[in-house]
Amino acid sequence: MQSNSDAQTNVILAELDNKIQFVYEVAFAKRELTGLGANVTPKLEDTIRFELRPPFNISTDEMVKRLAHFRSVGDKKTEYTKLVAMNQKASDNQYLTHWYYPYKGKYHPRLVRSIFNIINVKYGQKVLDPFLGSGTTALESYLFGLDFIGFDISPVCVLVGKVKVTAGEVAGQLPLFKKEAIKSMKQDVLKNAKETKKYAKLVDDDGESVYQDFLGKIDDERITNFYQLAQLIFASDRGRRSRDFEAFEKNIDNMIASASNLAEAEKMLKKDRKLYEGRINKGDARSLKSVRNESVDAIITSPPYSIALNYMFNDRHALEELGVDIVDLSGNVIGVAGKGAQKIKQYEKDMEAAYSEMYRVLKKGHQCVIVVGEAKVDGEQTQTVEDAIKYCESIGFRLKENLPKIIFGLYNTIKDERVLFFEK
């Protein structure tokens, strides 16, 4: 709907965020605008601004709330710019609670928010991510005002996703448990003093742990989850980075500060729209039994690169800390079982089952967006993207767009990454 202020304005300038540096990001920025119905003309004399010409499908105030790649629209700073500024870390993709837990292969929050706009999801609509991973889609959906459903087969991912979304709700209470958490963890670390040079599970095989006793005394599940995640982050830091006890204390401080930032963001956002409680559960993307047929408004996900990247190995310290049998869990994870051609074949079969479930639960006329890359297995290039397109079209999806994007941190594993927009 065109507002009165829009009608009186000939041209409005939308300025890109100063962190935008790649051509693919500019392409996604433009698609955000056109997805929201804006008439877009790049300014020829520079590369950071777009001219928006009326009529608009939505008001410029609404663009300010929604856009991800822009620092301002007209004379107003975008909501996303304000959110990114609430950051305890150096990287702009780790703002609020996005940085919780060192998960391998996560995608950028800005990308997820831009996809909301490209496919023009509406506040309150239901979004599904059947491969929850580090919970990026979960937190972005929550901040955007979407009803979210997320599943992952890993209990670590489920815990991370829950804490990222709920930490703000209990931010004021978290400091009350900090002293006891540090004291309890220190006792467990001292008990394992002989293992300070390498990783040692803090919870004994018989389940004895001062820190576990501390967790058991907390009545609020959200607070328990928060401090259990702090335990898993420390387990990962000790195992993968040989960090000492000071890392736990530092992480606790940063985690509480980020939770407070999230509470501040929630206060700001709730003035404008409802924030839905996300439903995050352990589950298998190949069989989404709890999700009804054609009940989801949008799907945004990035399937695992597990044929080339063993998530169970990367998360082994956290999983062991939870008492999870990694071998048993790995047998149920897509892309881990088998070797070589057999591994790829099983991965393809499992992903076809997952794509079929996505098609089943998505409403007709709505979109499923899949971020997927071409992985290497034993030095051989796979056809992950081509296979995804071929199978999804065979079951009834229509490929609307196939957009390239740069992938960071996995250059030896993933050759390229694409964002596939399918419509049912």
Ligand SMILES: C[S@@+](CC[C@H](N)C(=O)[O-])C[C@H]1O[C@@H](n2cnc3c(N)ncnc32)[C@H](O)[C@@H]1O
The other form holds:
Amino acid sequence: MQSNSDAQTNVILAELDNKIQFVYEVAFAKRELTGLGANVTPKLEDTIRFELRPPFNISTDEMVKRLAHFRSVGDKKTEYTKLVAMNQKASDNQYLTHWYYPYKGKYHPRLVRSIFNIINVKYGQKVLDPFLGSGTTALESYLFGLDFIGFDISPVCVLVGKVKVTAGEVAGQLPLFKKEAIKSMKQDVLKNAKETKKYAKLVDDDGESVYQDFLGKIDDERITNFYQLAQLIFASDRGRRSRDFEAFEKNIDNMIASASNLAEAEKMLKKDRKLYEGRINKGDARSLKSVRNESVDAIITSPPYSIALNYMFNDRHALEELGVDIVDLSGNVIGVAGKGAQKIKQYEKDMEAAYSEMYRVLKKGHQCVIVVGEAKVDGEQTQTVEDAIKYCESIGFRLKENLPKIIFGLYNTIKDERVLFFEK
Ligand SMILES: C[S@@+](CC[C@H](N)C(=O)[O-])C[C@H]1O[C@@H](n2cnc3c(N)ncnc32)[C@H](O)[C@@H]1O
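Switching conditions: you have the form predicted on its own, so give me the form predicted together with this ligand.
Time for the whole complex; same chain goes first.
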């Protein structure tokens, strides 16, 4: 039998990250530990630590590598704490290249990493996000050593996702193009300023743009994408926030610094495991033709809340810059078409098609995690969460958990957000 003192020495403390402040985050933190098989009790007297006791079904090193909500396990700093410190911005949610492009409606990177642990995905497994958005799941999967496939209907999102993951590989070459990028962008801005008082597009309607010519001369797609994204960030900053040319220069410096941080992170991570660049493509979540039946190990996604947030409107400057026909695109963006009750009906139909596709491509016994919220449309409260559960259960998913999540900054439109864990 174990004596009391043995039991004492066998206890390992896992300490929460000091940015954790919400009760729901503590719930996710605890589930990460149990998801990985740890035998855990909260250490109630100080609230920021959990006691881990034998039997230890997972090694301390493995917890150090995987955990998202903790800054240390025993006396070791977690990998995530080191990654989040590689940050050119103030917020943990913007570390490394996560901040690239001012996208509305992202979920938090830490949440995604904690879900990897809650459902206990293994290195090298294939994760799908059919509603890629700004690519949060893509970058988190990459850093974690997961294979990834992602789709979004918006070409802006596809570009953002790609650059977030690949910028590190070309970090050393990016500064070589900076001078030329700034010079050609300045020429476009000056030309446009002469023609139109207020900023319109950088690429004019004749398709003439010195910056576009500059992009055309780069022969590495990852670098072209990087500088193309810099253009879109600038277009968005100018259009939405009235920023002037200096913002472009400053952003490029910040973007390059973050790309170097990513390169540094890759170096650290590659010592331990293989990193997968993944596949990010334009696609429609209602019809994932290129994905085979039962070929995906996990799905982590947050569907459009376009009924509350009009993505097309938020991204219009960037979409115009890419020459996208916004009316045409909107026809396929879930949640945008129609008005009032008709709009909600169409949204439900489209989401049912998307959930059916998720079910089809997921392997049996594996999990699909959906972050979804209730919104108000024309003053009416929707039942998105309830509808999602009902439909998913009707096609064969089993709801394992339904966890509440607090939503920040969108209190007026999205009232309640849930993280739904379904098993096939
Ligand atoms: C809530 S956002 C995803 C946000 C993402 N989790 C992030 O952290 O950035 C939903 C996304 O779904 C995309 N979308 C809308 N309709 C779509 C469709 N039919 N197929 C694929 N993506 C679609 C939108 O363009 C938007 O980027």
